[in-house]
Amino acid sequence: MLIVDVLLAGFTLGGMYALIAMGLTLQYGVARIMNLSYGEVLVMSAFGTWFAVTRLDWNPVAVLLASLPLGYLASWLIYRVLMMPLVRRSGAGPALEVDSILATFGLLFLLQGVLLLAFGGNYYSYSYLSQPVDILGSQVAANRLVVLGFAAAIGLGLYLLLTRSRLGTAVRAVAVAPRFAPLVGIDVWRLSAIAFGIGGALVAGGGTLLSMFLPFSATMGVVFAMKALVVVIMGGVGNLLGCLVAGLMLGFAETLVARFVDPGLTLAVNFALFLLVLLLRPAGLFGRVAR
């Protein structure tokens, strides 16, 4: 059935879409990171990804399971060796922020830089479980079930840790009055990168998921930091609701002029839908204006 491939299509890729935002919502929001390197992070797992399923023969599976903590580690790494210094300079004030494209900026050639010398510039992907599967009448493919559900159980892990949790509490303080949160005893630069920390597991569990049922290349990591961006944006910064249903409107958006229109002009919808968004709502769909 036509509507079930929509669906199921336009929910794995949105999927998808949401859960490599929120990595970024989390880094921006509560770190105050703009973080340009994003994407090469996400294409750096996938790599990981090919090589250990092509070479080392494990299961996808036990690679996203590795790739989260493993992601989560080199994040830290990152905030705490390449940012601190920054954050410490700027008093993570209006700076940083200028500071911090720049660092990644940096760090974004130098990811990609690596990835080409290692791998070239062309599309690599994996066989996993790409035989179809009968849903109501429709065939789809098992790879992308696999992805979808994965993501759905992370998202909502995410979303559990940071409104069930001491940890959750204070960095969603950290995110909404950074000035204030010092005076009940939290650690904002310890929180800080933490959550940048978790921005980075989130992104490289999402490299790994990509690998699973989409080709991918050393120079593409641009485009998914972009939409990751505009997700961001859409939804309203440091908002997790916000980056779910922004990304599913991506998703389905893509999905629909793809299946209906022209796959070429998916890009194109992605803007048109962003640039309406801002129009109708500047301040994001659940974010607010500040006052």
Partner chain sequence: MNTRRSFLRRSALLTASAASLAFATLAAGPAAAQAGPDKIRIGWAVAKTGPNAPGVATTVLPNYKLWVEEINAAGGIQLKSGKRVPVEVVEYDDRSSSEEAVRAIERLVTQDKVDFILPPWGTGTNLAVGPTFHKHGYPLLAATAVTDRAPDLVKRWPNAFFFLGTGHGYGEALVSYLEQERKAGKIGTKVAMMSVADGFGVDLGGAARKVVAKHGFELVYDKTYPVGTQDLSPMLNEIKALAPDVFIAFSYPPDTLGITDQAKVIGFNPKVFYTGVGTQFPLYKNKFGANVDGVMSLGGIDADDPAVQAYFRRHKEVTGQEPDRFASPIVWVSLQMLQQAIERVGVDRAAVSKELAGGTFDTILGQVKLVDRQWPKLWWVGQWQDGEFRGIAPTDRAGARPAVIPKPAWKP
Contents of the next structure:
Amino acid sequence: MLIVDVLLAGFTLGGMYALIAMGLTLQYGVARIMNLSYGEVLVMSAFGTWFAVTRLDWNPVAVLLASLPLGYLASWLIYRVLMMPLVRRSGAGPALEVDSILATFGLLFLLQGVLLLAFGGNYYSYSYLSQPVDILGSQVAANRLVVLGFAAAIGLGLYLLLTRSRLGTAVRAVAVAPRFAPLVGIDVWRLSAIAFGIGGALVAGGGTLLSMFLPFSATMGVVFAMKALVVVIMGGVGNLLGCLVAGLMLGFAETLVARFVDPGLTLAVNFALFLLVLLLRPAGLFGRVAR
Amino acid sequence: MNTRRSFLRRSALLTASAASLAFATLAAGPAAAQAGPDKIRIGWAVAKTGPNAPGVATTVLPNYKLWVEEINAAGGIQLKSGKRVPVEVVEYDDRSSSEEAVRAIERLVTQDKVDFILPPWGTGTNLAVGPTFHKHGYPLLAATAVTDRAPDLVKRWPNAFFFLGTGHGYGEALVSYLEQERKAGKIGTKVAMMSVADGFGVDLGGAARKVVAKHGFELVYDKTYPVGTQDLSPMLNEIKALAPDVFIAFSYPPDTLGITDQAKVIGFNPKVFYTGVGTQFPLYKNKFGANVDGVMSLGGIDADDPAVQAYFRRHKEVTGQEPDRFASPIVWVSLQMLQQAIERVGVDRAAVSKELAGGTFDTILGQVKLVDRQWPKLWWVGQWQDGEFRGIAPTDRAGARPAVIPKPAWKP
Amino acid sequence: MNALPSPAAAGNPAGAGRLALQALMVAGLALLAALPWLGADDYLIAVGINILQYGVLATAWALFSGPTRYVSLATVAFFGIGAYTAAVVGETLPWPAVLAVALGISVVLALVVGLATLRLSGVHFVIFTFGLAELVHQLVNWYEVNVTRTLGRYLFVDITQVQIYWQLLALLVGVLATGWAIRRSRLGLALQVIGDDEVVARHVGIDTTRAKLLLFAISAGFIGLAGAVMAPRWTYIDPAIAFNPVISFQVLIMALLGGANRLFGPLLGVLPVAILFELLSGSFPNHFMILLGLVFMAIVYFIPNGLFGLLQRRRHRAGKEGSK
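Next, report the structure of the form predicted together with its partner chain; the form predicted on its own has already been given.
Below, the chain from earlier opens the complete complex, with every other chain and molecule after it.
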């Protein structure tokens, strides 16, 4: 079934893009940290999962339950220890952007160096649930469905957290109006740390999920970070729905072009689509122009 | 801001620049002690980081380490005089960049004054450092470069040696082998081909494309995909719908894993299932287990040969990982040849080059003699059989197995 | 980095100071140019090439990005186009013509892209330029694979390493001279205003788009030339080599470290970073990444305003103490 094939491929790929971008949009949109080491955190989590699955015989889903809080903790610490001095120094002004890019660039090297030392440059991969599942006559790997399901669940949970809870409201206030949030009694720095931590939880979870079906190596972090960045900017910084829509757009564009035009053009079309969106809506699909 | 201040700043700047340059000279200065007769200095600059790092970590670096380990464990390389001289290593990281690689080689030559330089990984990097090796007269044993230009390059660089054949060689050998199978009635004429849009895929894909018709096949699908494509399922679904007899993917390691995974998931099981680099990696067998049986690719090995088995064992013992079944043994052969050439003629680089070009060497893959400084005796096609990736073509080579066609069904 | 004083004021030394400065610069230049004869070995020249290459790239990058504050990651798009052009026509055209073609293509592309994109601002421009570099990479790749049916070009021309070194040196002088001239021109003044506040600039009647476009094209031209000059060094060029995004990031980091607002600022960033890379990768090939990361973070935390800012503060302090 051609249509089902395309739908399935588009959703699984697009869902994956949205998944890896959601954490970054929180870190960048709320905490105002352009985290270039994002991809390294993702790959670290993938390696951690590989280790737990192949050496300790854990179930990857159980690893996911561990990697979410671990990711939160690690990222929260990164924010408190490494980013706070920069935030304080810049007063969260425009200098923060440059400083955080430079600092996380250093962190990128550091983390990748540690990974290379620990695991070497090789590709790693393990098999989990790669059995076919039949959906309306099309086969799709069970692991991809699991990943899609978790991506949707995590995204939905996060959305509810942001829109339905007190914490979420405060986080959104910081995202939209960082200078005014303190006026209503919001501790911006505490919330930024929390948002950065949640972003870290998402990326760690994303790393675990990705490792279920993608081979990875210590040097691949940059690839994921760039993909995430494209999705974040395209969707509008700090906007979860934007992430989802942009991710799906890219996933479907890639799938459709691969199937009906020429697979050689998939990445070119992705970047063209991204550039086009930016030209028409400079702040991204769901972004506000003046932040 | 007054003029004096800005003048001062500028001169300070210039001084700073000059000082930094001087600093660079000094820092680079501690050129190692002259290579005496009591040791042989070996240098290499390979990608420990960046996109080439997996290739280096799989195929190149374990062999280099094993080589040094084995030589020094034996007390060194035995020169003509009967004296054993240990090797000493200087290593750099080329960070997967051609420019870094060129500079690192210059550094090995002029600063570290090493006696021999082992090559980097990959076609692009080997070609990038070619002129530098040539300029300084160092033999370049390019064991991981697949290029159609090899016959021209050996003319241009008299110290260059190419071990891994040409894209044309692999393409032609594969298709002509398949023709025999077709004539034997085992497969039909429909071929579907996908290739990665990078040097490797384009060279091999181009070679195969040129000869499919000549060998009586029909190309029903022929598309490329960019490096780094994360989902190849649309292509595979389309190919499956065409029901080809032969499926060929000239792919890179991550794609090779993805393609195999996806083929298994959608139950795409053509009579001939051929994937590219990565198929020969231990990782592939670890991931797919018994499902690897029947998968074909380039390279291969005569796994029953005791010399090969001994090499596998040592490799695993010393480096903790198994070698791949494509370029790893060939890198090892090139190192064995270098060692034997040094044993015969000493550390004189010109003499070593001459010996490599004309001599016959005893290696794990038997007696090797280069032809026009290229290795003619490659395994062009291999197949996973009984848990080992075995050579099947050229069919007249010792240890060649008949291919299992059709490929057995995927096991759940 | 915003606190730096305006660059226009610094570009105006007069009288004896200027003469001495010029003499010093000429002498320094002569020294650098003569380096290959002064016993510099191949490795030193190779290091020199690396420093000069990034010197040209970072200075050219800052020509546009410094005054406008548009942070561009498209450096490698133009660098790659230059290198690729050299690979395509390098063996058929005489070398000066090759450089001219590379220059032309880079400038034209910059004009086209600039027209479309310069209305983006802030981080969107950053990511856009990154996407642009990748798009160019993908398109070149696709063209080679599907049209020419060969990927990876071989460039055999008789250009020695020393000649590359000299060409880069000339290019560096060219880009510095251009930067200096721009700073003294009306265009420089206009850019100053744009950098401070683009809305104000438009209100006082500056054609901001034209000014930015012009600068973008000039900057891209130099970057493209640098790519063409470097190409013969690698023999084999494929899109992944030519359009390696690491180059964009490295240029950005170097320029920011040195201080993008000053003509010589980027150079000041290039020297320590290039030398640091070289020292670390030589001495600690297996811990290079970790050390580099640590050094990098140390720089951010302890030298917040770029090296230029640091130098300036030092001098400021020294001046105060001296006047007491």
